[in-house]
Structure formats: structure tokens, C-alpha cells
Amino acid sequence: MSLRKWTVGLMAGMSMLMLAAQANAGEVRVTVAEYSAKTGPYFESVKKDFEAANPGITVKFEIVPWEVLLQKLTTDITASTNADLSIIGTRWLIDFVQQDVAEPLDSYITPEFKDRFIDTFLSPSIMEGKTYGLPIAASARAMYYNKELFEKAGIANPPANWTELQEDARKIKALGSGTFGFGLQGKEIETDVYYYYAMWSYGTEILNKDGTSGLSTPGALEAAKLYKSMIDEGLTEPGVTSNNREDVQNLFKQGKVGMMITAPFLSNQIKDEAPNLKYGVAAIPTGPTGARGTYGVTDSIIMFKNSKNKDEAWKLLDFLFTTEQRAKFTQGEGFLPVNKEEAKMDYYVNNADLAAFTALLPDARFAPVIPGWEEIAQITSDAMQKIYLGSAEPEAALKEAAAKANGVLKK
């Protein structure tokens, strides 16, 4: 090859590299969890508005279903092909921090920016004094009930405790016509959480004060027996372990379930898919001593340490957390507001459904911020499936699960 040809080839190669670098310069890639059919269109509008306001910065959103999100992130991080930003379950954050892949955001956060947030929802993303994430979605859990079925069954008010719930479920079951008293989730994400509602009401926490699993405590056993007795009596829908959260929600929207516990986004789904359904939202029932607990949930958006466009990524975060953008996203998806100014809007102040959820926040428990939490949650879900199916006695299943969970906690 002549020197001239070699030089031309080298220059062409360098030009291609420069073009590739220019193509990535100012591009912010974001992995987004898919919450509903509204998630994609919302982020498409963000791309349009943000790019118009920030010439030279392009945004690329990748929408990923929740059930595969953690696996995708794990694979991408291992291969160093992860995006600049990603939505995550806040309960995963401690693992990302320990792996040293999450970027602390404190150098970007001004006092004014921090003051936009309701502390309850920002604090789960703060670890050892550093802010590693921002709450992109917040939620709690409450009990939905079908007013029409209640009226037909002669039930005046939603149940205050589990004993009343069982009595109401019997009355709804007696209506026949394929109606079920209590919708009970038995597979996939938050199967463990559905059990915690009862467990908390019996005075048991996920972790004991000494840091060990609470699954082998008397309260945990009573809660498991409660759910199993309702299955055995036919007070729940049949085939509990075949139904995930969405399956039970669909039964409720179809008017087949009298009561179920879930998140505020069900209200939006009912409005869109079952507008004639008459329903109410009430507190989760209490246990024998009046104890009650709901599940508080935040999802966070984090910046990865290996991002090459951190300043541009922060500009996008700043945009996403303006009051206008928070309102569009939160109201579209049916979440609780994390922004103080947003929370003052009429949409929230005058919304009876959301008021029921916010009233439960003082009783909210968040997933423990501990390494290996996802493994412990799965251990709990597996134990509950065995109990629901009748393939293991509640006490034996819970003792085995507690031992496994303690093994993870000791790692």
C-alpha cells in the first residue's frame, strides 16, 4: 500500500471516529420502566419539549417492562453498555451503590432543587449522607371495595379489621354469580407485600429489632393462617397462585371481586377501562390490637458513574422534576405527588381516592434498605405460594423461609 493511500485511509478512519464521538456528544440515554400504556407517550413528549429547549442535546428513551428491568440493568452494567440514567426500584439502590455504579448527585443538587421534594419520598434514596437517586414515582397501598356488591350483600361500610373483612367476604360469596369476597395475589411482584399487609397488622415487622427475619414470629404465623383460612373457605378467587397483581385488578374491574389491596394507579385504570364501576377506597384492615401497615413505594431515577454526559443528564433530571412535568407524569400514571408544589394542586387536594392513600402514609413501611432484599422478598413469596397451595403447613414453611432469609442477612 502506498503512503498516500495509507494516509487517506487513516484520515478516513479518524473522521469516522470523530463523527461517532460527535454523535454521542450531548446524547443522553435513559432506561425507563414501563408503568402503563401512557409511559411511552409521556416520555416521547419529554423528548420533544426538552430537545426544543436545549439545542445540542438529544435524548434517547428505552422503555422496558418492569419484569425484565433488573435483569437488563444487570446485564448492561456488566457489559458497560448501560444508559446514562435509569429508573430503578429504590429497593435495588443499595446494591448499585455497593457495586459503585451509581453517581452521587449532591454536587448538582441546589437547596432550591432539594426543596421541591416531599422529604418522605426523597429520603429512601439518601445513603450515608449522599443522594444517589430522585423519586420518579411514589405510591402507597389501600383497599378498594366494590360499592355495588357491598350494597347487594347488605354491607354498609368497608371493614375496619380482618374479622369484619372475613364476614363481608362471606356475604359477597353468598351472592353467587361468580363473585368473590377478597382478591388475593399469589404470584410475581409484590406477592410478599400482599402478605405483609396482614403480617404488619398482627404486630410483626419484616425484620426484628435484632436484624433477623420476622417470618418465624407468632404474628407472621397468624397472618399466614388468616389468608390460608380464607382460601380454604372459598372467600378468595380460585387459583390464587395463578394470579398476579394485574390479574386480581382485572377481576376487580370486571366487578367480580368485592375487595382487594393495591395502589392508586387502579383508579386511573377504572376510569379508562370500567368507568361505570362503583367503588370506594378505604384503609387496610387492622389486626387484633389495632395495628395497621401499608406499603410505601418509591422508584428512583439514578445517574450511572460511567456516564460520559453527566452535565446533560442532569439538565434532563432538572427538567423532569419541574412541577409541570411531575404533574403530567404523576397524574397520567396515577401515582402520589413527590413535589411539594404539585401536591397543592386541586387534582390532589380534591381527589377522594388519593386522600385515602395519603392518610395511610403515617403507617407506611418501605422495603428495608439492605443488601439482598430482592432475594429475601422472593423467599417470602415462595413460602406463601407453598402455604396457599397447601403443599406446606404455615409454621413449617415460615420457619424454613426465616432460616433462608437469615442466611442472606448474614452474608
The other form holds:
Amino acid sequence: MSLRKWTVGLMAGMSMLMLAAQANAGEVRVTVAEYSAKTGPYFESVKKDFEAANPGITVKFEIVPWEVLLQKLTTDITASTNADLSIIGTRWLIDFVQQDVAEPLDSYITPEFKDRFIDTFLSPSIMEGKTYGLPIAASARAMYYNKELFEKAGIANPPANWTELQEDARKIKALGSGTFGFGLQGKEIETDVYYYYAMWSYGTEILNKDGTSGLSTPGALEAAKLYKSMIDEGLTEPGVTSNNREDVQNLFKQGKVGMMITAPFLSNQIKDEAPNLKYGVAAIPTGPTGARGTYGVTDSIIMFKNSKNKDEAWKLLDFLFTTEQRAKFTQGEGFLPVNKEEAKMDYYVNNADLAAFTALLPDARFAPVIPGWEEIAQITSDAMQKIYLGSAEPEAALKEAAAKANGVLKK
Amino acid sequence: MQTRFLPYLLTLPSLFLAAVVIFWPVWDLIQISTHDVSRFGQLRDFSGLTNFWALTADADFTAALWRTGLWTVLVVGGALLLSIPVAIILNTDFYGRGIARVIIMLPWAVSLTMTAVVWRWALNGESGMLNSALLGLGLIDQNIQWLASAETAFPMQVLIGILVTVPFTTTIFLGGLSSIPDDFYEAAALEGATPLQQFREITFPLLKPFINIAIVLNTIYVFNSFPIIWVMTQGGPANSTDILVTHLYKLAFRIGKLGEASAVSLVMFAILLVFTMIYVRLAMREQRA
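Okay, that was the form predicted alone. Show me the form predicted in complex with its partner chain next.
Full complex below, order starting with the chain above.
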């Protein structure tokens, strides 16, 4: 190849690079979290339908696994190469607002648009009176139980409180043959949340009324002791600290675990992977005073302040939050409806599993809106792992974690 | 005169390029680590060594530092001890040597992350392959929860680290062995030297420069190796299998302390730099002597 040809090729390559780096007018880039194998195909169809309805606008979805989403956003924002829109965990939103990278959407939101949403799910995205994100995904937690194991063990109804749960777990354990009463998650994301289910039942909140960590309260200690005693008695699966949420869900799907607490998407997975499993969904058990709590989670889609195509991006948001699009996405992923019209659809009304989740919504706690929340979650998870492993006494571990968390809260 | 400066002049462009590639990120890290830095990397006020002092007060950092040392010594040492006999065997002529060489090299061809994912499955307490195999062989009578605590998880991670380091190390040694002339062994055999004596007096001394290279390169790779520990335990439970890279990743991307994470990064860079300089100096002095 002659030198001349090389030069031409090189120039062509460089000009293509420059084109790629430049944001095209009318192009909306969206960073999207991959919730399941269905996420990619869904957004592929959004691209097709939206572009057909809006000539002149092209959409580019960048689909990223959840695990690396925050890392990608951090590096993208640092380098100012972030997309126009992005899905984020609503618990991160305060950081985005404080760092002034999220655009308030109030100037775009009409009363009609706002009225599409169920308030419970929209309110976590509102900060200081401004709406910074729209709830693209919503979820809560409830207790799944294996009806077949319950029948074999002679248990009629799912447990209403933790004492009953322990008794039921003993009966299931007595069945032998590799069955475990209660699936306890002790690894990776949401290890802290699995502990909060018990903690909320004992009347302790993540933050006390005065804004300090709730981990040093008696309720927190009772909850930790409850889980630890269940581990020691062999009522949970062995090796709690080696099982993340998916591992416990897999044990449940294999019919090895009597009860576990998780999100609505497990129903979808069971339908696909273990259609013969007989299971039910019930409320999270209550504590001695009848208190209980479930974890409410939303993910928000936000617009970046430095976006050059805000009007086009808004058009896409408007499209994503139509009833038809919402239903397609929510049902595919196994989330809860965030849209009022959508919630009235037969799919949700006649679905016993989902009804159990929506019934718990009045008891739902969302992650507290504080900077440094991820660090407090990490501190709590670490403390729980130490307690589960027995490498620290519950009281000492919680005290230490509370002190660390208070240090973060003071900043 | 001209010829004296010409070589320097000719290497100048690549030297410049290397400097840009190496020094620019380091400079960036120094900037971030000495400033108060936002969640998304925007620099605010100059904060001097605050981020470095914060590290010394962090018990998880000190624990991860010691564990990184242990991890590096065990993996590099283990790989070295294993690779020398493997290389010597592969260097001898036997039927099926080609296939044996391919098998030894194979782990190298699989991405580290994938290897770690497969091991994570294999070490699963309830449905893992390793437990089924051990149960089937009657070696254990109940499942071992390999990844549930550091006592079993960390040794397994070290073993896997050794496994994936062996191919590269063996390749270096095979190169070294093929550079030793056969005459030496023939002469030694004639004089009545035993195989062990041949190894001690011929193979080992002549292989030394290659061992040195293997130690330096492997130390750098292993010290910075992220996938095995991250995929299997994420440094857990309760940070008990954390090494510096996994600790750094959590600091930067989970908790959002980019300043402290950059400080960890610089500490790691400094440790490796000092190690390499001291080691190379020692190795060279030995060779001259």
C-alpha cells in the first residue's frame, strides 16, 4: 500500500472519530441499566417506535449492567462525556443534585403529566420542591414461601410474625433432605436491606428522629440477635455470607428454601425457570409490637444539566411514560406499576403475587435521602457479615457501625 | 560528536510518547489526591496530604495493605515453585509434549474474569462442582461453604491466582531452559553428576536471570490483580479478603471518595516502584559479582 493511500485512510479514520465524538443535533443518548435479558430488546423497540413517530430525532441507548452503572456515570461525568439522560438509583440522586449535574424537570412537567404517576413513587425523586427524576422502575419486597414444603411440614398459613417464622423454619428444617427454613442473604448488594426487614419490625428506623444512626438502638440489636440465633440454630441456609440475593433466589427456585424476602421479579423468574414450583407471596413478618417494614425502591431517569438536546430528550421521556410503554416495560421486568392508568390494567388487578406487594406499600421505607448513603449501607453490610460469621458480638459490631455511620452523617 | 547524540535524538520521540502516557495519569492522580474532590471528580480546594492521613486512620486500608503483601508473596512464590518443575518437564522430550504444553498454556487464553466466574460457581456451597466432587469421592461428609469466610475463601483465591500465573511463568522458564546448551548436561553426566546436582549446579544458576524477570513481572501483575478477588467475594465478607485494588474500587466507585482512592493508587504505585528498583538493583549486583 502506498504512503498516499495510508494518509487517506488515516484521515478518513480521524474524521470518523471526530464525528463520533461530536454530539449530533437531534440525537438523544441515554444510559440505561440492564435489569434482565429483556431490557435490551425493550429499548430496541422503543428506539424503533419513537424514531418512527418523531422523524429527525435519533435515540442511542447505552445499556450497562447494574454493577458498573455508577462507575460508568462517575467516569463519564468527570470527563463530561455523559449522555443526555440516564437511569440512576434514586438513592444516588441527592449526590447528582448537590453536584449540580441533574436538570430540574419542572419546566417540562405539565399537570397532566404529573397526574400520570402514583405519588408514592414520584415523591422520592422530588428534592427541595423540584422534580429531578422520573421513576422508571419501582419495586418493593415481600415474603415468598414454598407451598409444597409448608404442606409437607404441616404448616397451614405463612407466618405473621418472626416468632411464627422461626417455628415454621424449625418444622421445615426437620424435613431434612437438604431443605432450609429461611433464606438469609449475607453477601453483596442489599445485605444491609435484608437486615432492615427485621430491624423495622422491632421498631427501629435507619435514622433516628435526631438524624443519627439507628444501629445503636435496642431494636437494632434484637433484630441482629434474631438473625444470628437463626443461623446458629441451622434455620437458614448454611454459609450465609457466601450467598447473595441471586444465590438465595436460586435455592428458592430449586425448592430448597422455605421462605425468603425479595422483589416481585422473582415471580417472573419462577415462571420462566421453575414453572412447577408451588409458591405464595405473603407480607413481611411483624415484630413484637406489630410493626413491620418493607423496602421500597425506585430508579429514576434523570436529565443532565449539560445536555445539548433537552427538548428532544424530554420528548423521549414523555414517550417512555405513556401507559402503553410503561406496561410493556414493567411487565417484562417484573416491577410495580408507577403509572395510575397502568395500575388499573387487568394484569395487575388480577395478580395475587403483585397484590401482596402493593398491599405492603403503606409500610414501605425508601432509602433515606442523605449524601453518603452508599457508605452507610456498606458499613451496615460489613457489620452484619461480622455478626453472621460470629467474628464479632452483635452489640459490639452494631456500636462500632453506628459510630462510623454517625461520622459519615456529620459530614 | 554527531554520532554521540544521534541515538538520544532518535529515541526522543518514543521517550516523549512514553512520558506522556506514563506521567500524565500519575500527575492527574497527584492532583486528585491532594485536593478536596467532588463525587464526580471536580477538583475543589487544595487539601495537602489530608487524603493520605485519612488512609492511615482507616483500619480496612492497613488490613488490605498487609493482605496485598501476603497475596503477592503467596501467588508469586507459589507460581514460581510450581513453574520450575513444570518447565523442566515440558522441556524434556516425551510423547505428547505438544499437547501437554497446550494444556499448561490454556488457562492463559481464558480471560481472568471468566476464570473467576467459573470458580465462583464451582465453589458454590450447595450446588458447586467442587463440593459434589469431594462428596462423591467421600473426602468430606457435608458441604464446605468455601466463600462464606476468609479462612477458606482467601486460600482458594490464592490457589486460583497461582493457577493463572503458572502459564506465563512457565513460558519465561521454557525460554530460559532452551538457552542452556545440552553440552553442559552431557559433560556433567560424564563426570557422574546426579540429576539433582545437575539442577543445582547448572539449571538453577543459568535460569536465575529468568527467575528474576518472572519475579518482577509477576509481582507487578499480581499486586494489581483485580478480577479473581472481586468476582468471587468482592473483598468480603466484611472486607476480610480485600486487597488494595478491591479496596480502592469500593472507595472510588461505591462510596465515591475519589480523593482517598487516588491516594491509595499512588501508594500502590510507590510500593511497586520502590520494590522494582530495589529488586533490579539487587539482581544486577548479584549478576556482576
